[in-house]
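The data below hold one chain only, encoded as structure tokens and taken in the form predicted on its own.
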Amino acid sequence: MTTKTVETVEAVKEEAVETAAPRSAGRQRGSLVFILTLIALIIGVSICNKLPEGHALYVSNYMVTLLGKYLTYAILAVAVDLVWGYLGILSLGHAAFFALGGYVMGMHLMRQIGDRGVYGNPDLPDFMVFLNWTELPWYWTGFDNFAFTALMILLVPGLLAYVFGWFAFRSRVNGVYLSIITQALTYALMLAFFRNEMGFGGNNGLTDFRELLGFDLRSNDVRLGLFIASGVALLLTYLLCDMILRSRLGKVAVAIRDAENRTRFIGYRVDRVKLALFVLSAMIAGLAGALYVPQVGIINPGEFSPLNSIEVVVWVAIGGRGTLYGAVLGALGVNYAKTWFTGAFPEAWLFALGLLFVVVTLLLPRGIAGLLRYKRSTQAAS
């Protein structure tokens, strides 16, 4: 190839990777807005919490662990949205990064029992005992220490996405036939964390945890505490999200998401951008998982649900996809609505999510993000 057709190629994928993901100024003012309102919030609530009971501004401790539980639910929206929006990888097994990121977490808790458990025994959790276990699995050596168990919630997801993409992406699986591998994947981890032989506590999964870092998970203060950390994680990933979609990594991920085809004939390697991307949405979905399940207090397999996949794209539909901040405003909009609907009509949820979802998607096509720009758009012509 001569240096006069090398010159060529490499300005056509300049011109593509720049024509793919023009950053309007109205997606950066809206990135600016999201994030003052995330630290408000986080500001906000961790003072109203500490006011009097009966003041007006009181925020008790069950919502604050309610919200603490929505944050973890928003960073994993951006995990998706991140590979759906911006790279066109409708993944529907994320719930299985999200898990696995939190039986890690689970397996940490479950050694700081100790021999406060049921039975006494310092070196097995309950469920083992009860299942006449004799000794502790290889896997579960090391998670008493919590700077391991940090790595591992990062380590076992990524590895898990980075097997998974490597063969899927290497292959060239794309479209509907990826999204049903995903499913797959994640309902194939499902039934194995069902099994007792697994070492996971079977059908009831891992519970009655007591403390973290020396900390007791039924203090309030801690409970405060594990909202600001899950509020501080999801400003951390929605900052590192957005500083890589600025980047060349990220206008060719857009590119590849609009056409594919050019941008590998162009000379671009498609499978590892891909990769890369993939592996660090399920690390995102990991360290969500692993700030879900001492706020909660279990984590069992039903955490694998394909259905709960399917239940995170929609957050980030009806929310926008493509945004980052229209994920996370899905998220908490749409759990907000869902403990509200399971309190006053339980047998009405599903219809209302399913009535939302089809509304969204035949009049709002963007969501709610792309309603807000539109708004703006309209304004600013105004």
Second form
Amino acid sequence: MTTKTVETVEAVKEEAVETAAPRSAGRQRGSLVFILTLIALIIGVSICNKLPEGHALYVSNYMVTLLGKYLTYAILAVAVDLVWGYLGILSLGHAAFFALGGYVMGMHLMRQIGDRGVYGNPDLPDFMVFLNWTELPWYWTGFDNFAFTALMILLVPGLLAYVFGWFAFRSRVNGVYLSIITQALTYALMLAFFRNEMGFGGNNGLTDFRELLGFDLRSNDVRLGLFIASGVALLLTYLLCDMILRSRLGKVAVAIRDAENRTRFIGYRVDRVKLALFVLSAMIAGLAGALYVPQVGIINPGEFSPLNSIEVVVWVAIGGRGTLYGAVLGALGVNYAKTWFTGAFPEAWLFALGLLFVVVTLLLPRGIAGLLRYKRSTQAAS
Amino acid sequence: MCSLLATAANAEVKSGIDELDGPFTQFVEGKGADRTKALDAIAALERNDTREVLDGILNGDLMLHKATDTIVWASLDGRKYTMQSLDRSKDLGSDTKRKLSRLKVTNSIRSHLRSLIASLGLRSDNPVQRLAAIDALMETPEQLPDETLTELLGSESDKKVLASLHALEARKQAISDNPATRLQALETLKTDLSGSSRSLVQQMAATDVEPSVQEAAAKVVIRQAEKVTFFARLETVFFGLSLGSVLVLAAIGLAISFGVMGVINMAHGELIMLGAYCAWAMQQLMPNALGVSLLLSIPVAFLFTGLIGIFIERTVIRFLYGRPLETLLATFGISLILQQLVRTFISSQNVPVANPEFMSGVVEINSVFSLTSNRLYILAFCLVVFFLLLSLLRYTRFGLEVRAVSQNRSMARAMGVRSSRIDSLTFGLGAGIAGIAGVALSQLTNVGPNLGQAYIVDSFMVVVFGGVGNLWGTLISGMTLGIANKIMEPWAGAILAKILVLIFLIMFIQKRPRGLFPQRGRAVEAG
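Okay, that was the form predicted on its own. Show me the form predicted together with the partner chain next.
Now the complete complex, all chains and molecules, led by this one.
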């Protein structure tokens, strides 16, 4: 791209930024508030968990694991918001990247079981012994090494997103079509992982984990540790995304969201920008999945179901797309509501979730974050 | 004891029917050829119950009651036999096992009885019985005398039975000593693809003493194998079309709402499910008339889901036009609500939907190729729905207005088309078609709250593959995907075939983002 085109671009970019102008001042402050709240939450929960049982502020171990799970969901929501809220790609397949990250972590945890499985085979996980397999499939090699696993957690979802995105963005598949093929992608993966021949435990998935890096996954301290790790991961993800969105790349992304053809005609390589952010988003989703699996103790093909991906989209929609903290808020809020509803009125949860979908899309197109911002701007006006 | 038996054997055996007394005595007391002759005599009487009597001898249901020297029908009831007279007119009480003796049936008698029974069936008035009798003789054609066969061939009027007789004739010829006759047999066997005929020809190809016959048989083996492969392919195509018709039915309503209106209706699967529940509800209302209730449930489902569709359009979708991704979310919410409604008010379990009689059954084209009626009906039904819909859009005032609104809304409004009313009706139409598809699906799969979810991804794929806004595209893409799935299934397995089709579709959309038959023109860019 020549410098000349860059100059002409500025005008358009100004325009794109203009629409977001009232936001940018608030965004700085919003970010800061969010980061401080998150840090306070992590430290607060850690301290309260160590209080004696029965204390008014005591946070139970169950609650810690639950919150840890929510935090991984929040990371996933940030990933979806990055591509939907800022790039305009509605992915209905992000659960696939989440689940892939989860499976990679699951494979490592399976290898860590060693000979403590039901069949006591030091090399093969139980389900392979059960299927009369004699040796580990080639794609399981290396997963006993944590560093390799950690790399794969990012690489596997990232690679899939790269291949998929390279084809899709190059041929300018967008809008509804892109949403539908992402859905098909996760659906195809779900069907594939249900097959026993795949070597990922089929229907039952991977479970019965024991330890991670030598720490017993069933001990309360390790659970607290995983919660803190999830919180830190969320914090870092948030900072990374925020940094990218403030950079030139982020501004181009927003321009693509608002006027894709215009951005392309000006001379930006729209497909490359899309691909870069899509791959990044998939890696973040994979990281979320990897943190999720040791906390819930199981990963199975159900995680790939298209329904899960759509649910993530709803968290983001409810929280407010186009704002990172909105996505986090949505993920935490909806999941808390889900836990509460399924405990109190199990029948009513789907009604409530369904209504939330409808009401939010009809009445709150910018979600809770939009509502907050609206309040603030009216206050400022009066 | 011995003397008792002797007296029994010497006495006149009574059957209770005079004309049978003689033959039965001969059968019980006689030896070797006498006994077969006795059986021939019984068969020659041509009584109404001859077949039953012969079966009785063969199966041991007819026994000799020693005390009275009578032939009786005996059935074991606990430790005793209950006895009936031979014409089943009188109950003769019961007696212990040892008071009755079985009629002696040796292997040669048994096979003689079988061929007698078979040739009796050959002359039956009922063509179905004649067919059964011929089938029984297929493995042992030598039991049928040549004269009888010639006579039967001359007198038979039923086409199917005649064809069967020719097949039997060919089998007889195939084991003849004359090589010319055997060659002639091959000519007939060539067209017969049943397993027994093929193995017979294979046997001839391998073992016939006459080289020319052997050579001819070998040729026939190859031709038959070719035909069998051909019909196997035809069957795959039929299964593919059948799967395709299901896909088209599920997708065609979506093609209306998505293609014509640009609305992503994620609740489409749930509307299909509700249609299937309509079929179930109608069956609950009229449990004794399955066929009628199924036919009635088609309009009922159309109206019911159509009204729900109009309601959804009026309350939700109308506020979201031009924002396809948001309609996607809102309708997904609706789909969750509809699912939960069914779970709460009906059941979270599957409900049973019975197939009426005309839906179950098989249409047999030949011995290696047959079509199941329910799939045939659904294929036909799918085509009927498709062409009705096509002509509705093409030839009616309503269709004209739908097309006008979808092409240029403001111009249509300027011409006096009430576009918001058309929107409601179009969406209702799409929903109604989904309901009809549900009725059809209720005949093929389990009806439960999750029925719709299973079809939603597939239906979107069909619409996208075919090209949005093009009904013909939907038909062709549905059928293509169905056939592709079934072609891959034998070597890849059902699930892998589905995955491969999905991957193919993902690749295809990259190449042609607007489907097989894209809409052309300026309206496209606005989307």
